[in-house]
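As a starting point, one isolated chain is supplied in structure tokens, in the form predicted on its own.
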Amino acid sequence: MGFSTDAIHAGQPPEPTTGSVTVPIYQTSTYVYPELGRHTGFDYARSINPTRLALERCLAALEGGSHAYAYASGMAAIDAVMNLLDHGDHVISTSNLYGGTFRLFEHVLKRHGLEFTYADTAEPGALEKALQPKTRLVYVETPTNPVLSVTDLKQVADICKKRSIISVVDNTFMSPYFQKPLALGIDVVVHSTTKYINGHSDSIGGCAVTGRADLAERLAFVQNSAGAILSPFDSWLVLRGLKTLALRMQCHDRSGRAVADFLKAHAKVDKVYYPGLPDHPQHALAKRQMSGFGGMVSFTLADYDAAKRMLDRLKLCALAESLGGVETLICHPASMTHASVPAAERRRLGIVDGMVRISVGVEDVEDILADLEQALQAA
């Protein structure tokens, strides 16, 4: 089937008792067994919900997986799948990541024993060299949050499987509509759903997706033991966002170029991080690997006085955290998504003061460009 076909329809057969289209909500924390010793496929719902189990079908359909597990978050997500490693193994990080995946690899993850490298792994050559003796997982970001670098995922996947090192990517900014990671070797996927796969700003969720057996098992474990699952109530919301992905990621793409091409073009900008502008520094490569190039653009400004300026004469542009969704959400990423990270890391990976981040929403773009045009006035 198509991606919009199955969007719409995997893991979501019409329920069998009155035949309705949309996947019930199985608001219950348990299930009658019909005798002892046998139930429904149903026992418990921290350990299998119906609604939640058709997005986790669904999401597997989509991403090329044969499993996905639904969690409370995007961070309980990358949590769980940083689970299959055991105390003292090493991993490769992208070192341009979003400021919460580093808190938690820093700040929790270190303490129960795990090591991180972080490296460039845009740059050729750049993960080989990291590799340790113990290095057991590589976790890349791709396009990166905030400065959009792209990583090679065939040739990251190569690296992995000659070495048996698992390989995770966090698919967030692309969705499984313009990236697919598992088509090209990578181990697993996660996703923020909160961003573009539920899209309208009024859920928090994550999953993981897989093609292999034996982490699905490990990961099907530790989503039970934990518990970090993802409610009914919010697998419905993100059921529902994404029978629209494949609609709204095109119209994100469409205006997320004019956005890039407005904010090159513009004098108060002085640069602009975009794979789909033909000077980015993986612009071949993204064409290559991506079917589009998405609604995340960031650009910088002189300062950031500038900064503040622009941002607090915005009108319809939203300032706030997050991504993804139908509305326009612009950010601040040295204060806001990567206060976390120490600031002298930040300067070094280019996320200066005068960085904004634009998550292009749906809305006319003529009126994006509106506010962005009157707000950069300030500047």
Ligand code: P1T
Contents of the next structure:
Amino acid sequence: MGFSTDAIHAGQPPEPTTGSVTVPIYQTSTYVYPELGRHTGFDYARSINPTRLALERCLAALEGGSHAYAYASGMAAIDAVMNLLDHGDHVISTSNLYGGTFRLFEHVLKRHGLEFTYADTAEPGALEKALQPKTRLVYVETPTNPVLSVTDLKQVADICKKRSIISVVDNTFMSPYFQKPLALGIDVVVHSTTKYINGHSDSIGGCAVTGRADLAERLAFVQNSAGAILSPFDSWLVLRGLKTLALRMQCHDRSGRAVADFLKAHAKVDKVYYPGLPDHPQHALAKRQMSGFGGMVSFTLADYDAAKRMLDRLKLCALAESLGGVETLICHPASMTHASVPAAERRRLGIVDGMVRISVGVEDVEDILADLEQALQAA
Ligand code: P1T
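If the structure you just shared is the form predicted on its own, then what does the corresponding form predicted together with the ligand look like?
The complete assembly is shown below, putting the previous chain first.
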């Protein structure tokens, strides 16, 4: 089946009692056993819920995996995946990551005995150089948040496979519509479903998808044991959002390119970060590995004050954390999404105080450009 057919139908057969074409919200905590020693396949709603199950099956289909698990947030999904590891295991991670992922690694998981090395995985050879005998997992964000650097996923998968290292990719920025890490040999994909997958800025959630039965078994065990599940209502919202993922991504991509071109030509703008621009350092790889460039664009102005003047003047674009919604969201990574990354490290990664990040929404692009233009005049 095609992508949109799966987004609309996979895991979502008509409900058998009434024929309801949408999956009902099974708002229950438990299920009656017909008799002692036998249940219906549904025993307790932390372990299994029909609305969540429909979403998990749909997500597995869209990512080309066999199993998916839905969690209460993107961070809960990442935390659950890191639970595949044992005390003392070593992880290599992309150096530029969502600030919250860096915080989880540095300030939570390190305390539980995991060790982390950060490498610029976009640089050929950097991953091999960081390998240790105890490396058990490689964690990659691509394109990265917020500098949009792109890592070669086939190379990562090949390096990891040879050494029985688990490869994990945060596919939040591209969504399965534009990038399919599992098809390139990656073991696990994670998402903040809060972003493009749900797409309407009205739910916090996350998921992990894999094609490996051994990892799926452990993920299912951890999901049930730790219990950070997505609620039935949020599962329903995400199922509803998913139905238009292809349409939304096509529009985000079209408008993302227009915004990147506009910023590139603007006198007030120093540097534009967008994988679709021919001067992006991994543009050729991005063209090969992704089927679109998406709607995330970052750029730099002279300094913090210029960024503040611009951001405070916006009328349509909303100054807010998050991304991937139908409305254009704009943020200042250094003080918002990446505030938990130490200042020196931020500067090393290029997250300067004059950087602004836009999640280009699906409004009429002329209106987005006009708002940016009037705000940039203040920069
Ligand atoms: O917010 P949550 O659903 O827990 O997702 C965390 C997360 C994971 N991975 C990536 C790539 C992300 O961008 C995020 C969350 N990011 C933002 C809130 C943001 O504005 O960048």
